[in-house]
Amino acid sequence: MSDILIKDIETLLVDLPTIRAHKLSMTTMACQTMVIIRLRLSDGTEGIGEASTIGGLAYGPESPEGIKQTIDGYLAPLLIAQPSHNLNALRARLDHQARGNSFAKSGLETALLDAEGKRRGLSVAELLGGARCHHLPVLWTLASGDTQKDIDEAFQRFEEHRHCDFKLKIGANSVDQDVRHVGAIKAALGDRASVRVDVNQAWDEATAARGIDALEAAGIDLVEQPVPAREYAGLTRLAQRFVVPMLADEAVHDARDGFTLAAGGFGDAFALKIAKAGGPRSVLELAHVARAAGVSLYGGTMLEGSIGTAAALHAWATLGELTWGTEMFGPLLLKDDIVVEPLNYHDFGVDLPSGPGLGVRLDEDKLNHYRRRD
């Protein structure tokens, strides 16, 4: 097994348009740019991975273009000619030589797991210890920016049995305007659906306290990252002040962040994202810290396409039931796909892909059509 070496690593920028404008507090997306990774082994096996972020540099410190350059210039040379099967050694090698860059590392870890799974005839979930579920719930994010459009979209998704839980992106407008928007959608949906909000760090603590008080009164079930990521104390105070739970997202990337928050008294919920943590193996370390501390879990997305979404689903499947479900709807937000068989969304959720590795294969024609030319 140790004779199988990593032969080469190729990265491609792929631009896929969205089905509608996706409005967040920091940007509005009309296209998702994915970094697709093709990792080839000396025995001919190819593993694929994806690294995606939101809105270029609007969301965080890694952009698609930067991720590609980081992998090509720094990370890939550290992996070439190394034995492919020892993921622990490869992760340690990357972490020792390159600080941060969790999105790039996540894409590489995904490709390594896909390749190893294909070689051994095992799914990524089996490599991670085994799946405890094979169909995972998926909510839908309402982010058109128009209240009536969001209501109509929610009812359509509900009637199609596609989604029964909804998240609203807020924070770009005034608190009063956001509360009216959310309240109208919750009133229209009533008890037939769970409604949550994501503020994406847009409020300070005082503004958050006023907004959350009104959102709680409107019947909202969960408030995601109302304050800036590093405002740990403020997020903890809000969690202790209100009945409606707070969901830490940008505040919690990896197991160290999770431990810091929990040790400081935060006990509500963590949003798991493979990109934030550095990969499927890495995000499970955070999940185990959370469960040891009694913090509930939510399977989050960076609006990845089918490859990145499949990688996350394999990780979430090993955890069994997640208290707040998942938001792995990324492929549904895109007008097209670059895999041969799209993920199977039905009955308010998505099936875990079957087969060796990730269980998805690249559509070479689609990849060639949407890839960015140098």
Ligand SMILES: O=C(O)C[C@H]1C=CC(=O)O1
Given for the second form:
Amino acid sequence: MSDILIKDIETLLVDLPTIRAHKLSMTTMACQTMVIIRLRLSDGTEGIGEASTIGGLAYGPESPEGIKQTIDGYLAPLLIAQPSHNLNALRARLDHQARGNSFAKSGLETALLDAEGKRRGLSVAELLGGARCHHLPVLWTLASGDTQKDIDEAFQRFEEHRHCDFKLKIGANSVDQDVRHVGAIKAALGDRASVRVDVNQAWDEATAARGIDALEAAGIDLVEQPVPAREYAGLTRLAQRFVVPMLADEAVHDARDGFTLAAGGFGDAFALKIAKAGGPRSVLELAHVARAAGVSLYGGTMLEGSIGTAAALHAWATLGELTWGTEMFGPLLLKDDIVVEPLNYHDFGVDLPSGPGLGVRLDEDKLNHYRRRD
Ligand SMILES: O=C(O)C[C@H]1C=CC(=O)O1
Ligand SMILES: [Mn+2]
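Same protein, the form predicted in complex with the named molecule this time rather than the form predicted on its own?
After this comes the whole thing, all chains and molecules, with the earlier chain placed first.
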């Protein structure tokens, strides 16, 4: 039993520009706003965490500004003066007194794991039971909004040995336009790359059936969230109807969602995200439900920067090989970084950071430069 207590929790909004416009069905991003959490223990150890979403309130019900207020006003006071070593007890305390808010809780769970890891000299993956791999494959998302630009970007990434799997963001244009766009990119890349699409909930079931039929014929490997998040029955029917697998993303946040989908006959694939599930430890509950149900896995991102990305990598590393790999490219979409040593991307993947905790350190000058002052 340790008598180290949680002493102080600070939250900062940090705005980092993207390297190009990133066009999704519901928003176009030019900047990523991260909530950075600094959690200090009574022995002086500091744990860092990140809570990020996409496009303010465009993606989900928690905005960056809302996450900051939720942590400052509700969640941090539940943690201050509590012993830091028992994550299970701390999570139960948060979940008992605050419903939902999985993005905010994910940032805090990350900071708690980082602090405990640093204190005990263990990596976050070790705290979660141990890493089964140290280099993870990473896909790249083509979302410039322009077909030829996307093709050029794909070839560049492929030739640099950065990425060999690509996800195309569709759903903002008509189905026919999208199918032409995807077909042209797949035809240009041929068999050297896996091409997948993410519709981000943009289609109804009938539109999805028409679109997926054409995408399957074009050689697409995976179709992510074609229909709205809560249309479980529709997503399950599409998964049963087509050979090309469906990847549930917005539909599956945590273990409860995963169980409901699997029990209802969905058997294809789940996108794991630490933010949707409430943290690097909580997301593993969903992963284990999926594995028990025979549903394959994908390591997903909310386009977090290096801190959130490192946290997710520690969780994915405990699972061994994921059928659909990962998309932990968030830091590469941003023009700059707020950690001292960026993550090491090479050979179509990224290294699991080493050292105690997350294995990444804040760059105080960069943090100071990009933090929002209000
Ligand atoms: O999957 C999403 O819906 C969100 C995110 C992940 C990659 C990307 O480009 O956007
Ligand atoms: Mn998605």
